[in-house]
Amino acid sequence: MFEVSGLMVFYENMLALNNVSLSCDSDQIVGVFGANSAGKSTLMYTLSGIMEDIRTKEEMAGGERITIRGKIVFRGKDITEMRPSLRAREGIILCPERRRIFPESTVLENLKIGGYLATAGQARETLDYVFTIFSPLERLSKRLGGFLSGGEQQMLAIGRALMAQPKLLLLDEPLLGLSPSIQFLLAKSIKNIRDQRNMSIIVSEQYARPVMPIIDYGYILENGASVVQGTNHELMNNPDVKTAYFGT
């Protein structure tokens, strides 16, 4: 469904991304994980394509030299170079790093602004199953964004990306700055929208405990290249990975 291959990116003179390749297939989750300045959320914004918007914008400005090479396909489709507002109405959907919500909207006025690719049908479906997953968002829906508290946030940030109608869902850091048990409750989550949604994810994550129980398969990134890759089984039995991410 989803496969990246040969994904470089250079910031000047500097790689970001080192020959990165991956897959994500239908109904999969796919966990990317890696410390800070791995590259994490460099990958997610080239995949999502919010790095071709950044290069150009530092072109026209004469800002920092952005250059990306590899290859991006999505059911079939080379989006290499596709805009990311044509990379969201192919059903790529990203909800970055540190939630990014409206802080000055209620609840329910994010959400209804994630469904702007929605026909109203979708909207009120997905509405109601978002209330459902996160079930304190709906007698919160009147809450100012910026009034809730991180966990309740993040729950917006993932509800505001379904509203979008996502195929391929993709979260950066998503347990971020949480507290252990809303971490585990946001990963549980996320495994029951996949089988509930029929989508697939790839969540970016530096906080391996949590995620790594509920992916089907996983890349370590360190530096911008891929060094480890494997089933969670595979990844969680690995000497390696068990020392670096699980203190084992």
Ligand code: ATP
Contents of the next structure:
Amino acid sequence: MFEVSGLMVFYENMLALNNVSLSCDSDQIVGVFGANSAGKSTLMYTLSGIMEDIRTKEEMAGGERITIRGKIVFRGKDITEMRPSLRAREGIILCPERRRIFPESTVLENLKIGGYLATAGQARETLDYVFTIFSPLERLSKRLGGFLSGGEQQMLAIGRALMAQPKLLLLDEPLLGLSPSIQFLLAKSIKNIRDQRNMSIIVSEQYARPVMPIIDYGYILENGASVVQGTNHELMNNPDVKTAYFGT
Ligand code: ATP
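Next, give the form predicted together with adenosine-5'-triphosphate, keeping in mind that what was shown is the form predicted on its own.
Starting with the chain above, the whole complex follows.
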């Protein structure tokens, strides 16, 4: 359903993604793990198409030369050069690193902004769903986004992405900076979303521990290259992965 092959991204002459291939089937959760600077955000920006916009903007401003190579196919369609807004219409929705919610808009406004691609009926139904899985958001619906805790902001960021009716949800480091108990709760919610809403999810994380149990398949990125891949059991039992990502 989602096939990425031979993806290369250069920032000037610096190779940030080196021949990355990955796939994600319908209703699968795929994990992408890697240390700081491994290329996780570059990958997520490239899959969502935002890298294409950044590249064009840099080119017009005479700034950094960004080169993207490879092929991205979503539901049988080659979307490699498709603009991010059109990818969103196809159902590829990115929930970016560091949440990027609107701090001066309320929780409800943030969620409604996310619903710009939804019909009124879908927006109502999804809003109910978001308030069910992330129940603190209902109580906080009039609070400004900037006054939420980190965990609440992340719930809001995922909720806003859900409002856009994703078929493929891209979560870039959703657990970053959160306490272990909140990480555990959010990881469980991510799995519930997949189970209840029929969508595929690609989630990137620096630390494998909280996310590994919920993924079906995963990739380890090192210096922009995918060096190990496998099911969650295969990855958890791989001695190199254990040492590097579980500290055992
Ligand atoms: P983090 O966990 O720190 O977000 P990451 O795995 O998401 O890391 P990326 O942000 O994709 O990694 O960065 C991959 C590499 O590309 C890094 O070496 C980074 O410094 C470099 N890089 C990222 N953005 C740019 C840019 N606009 N120009 C030049 N180099 C960049």
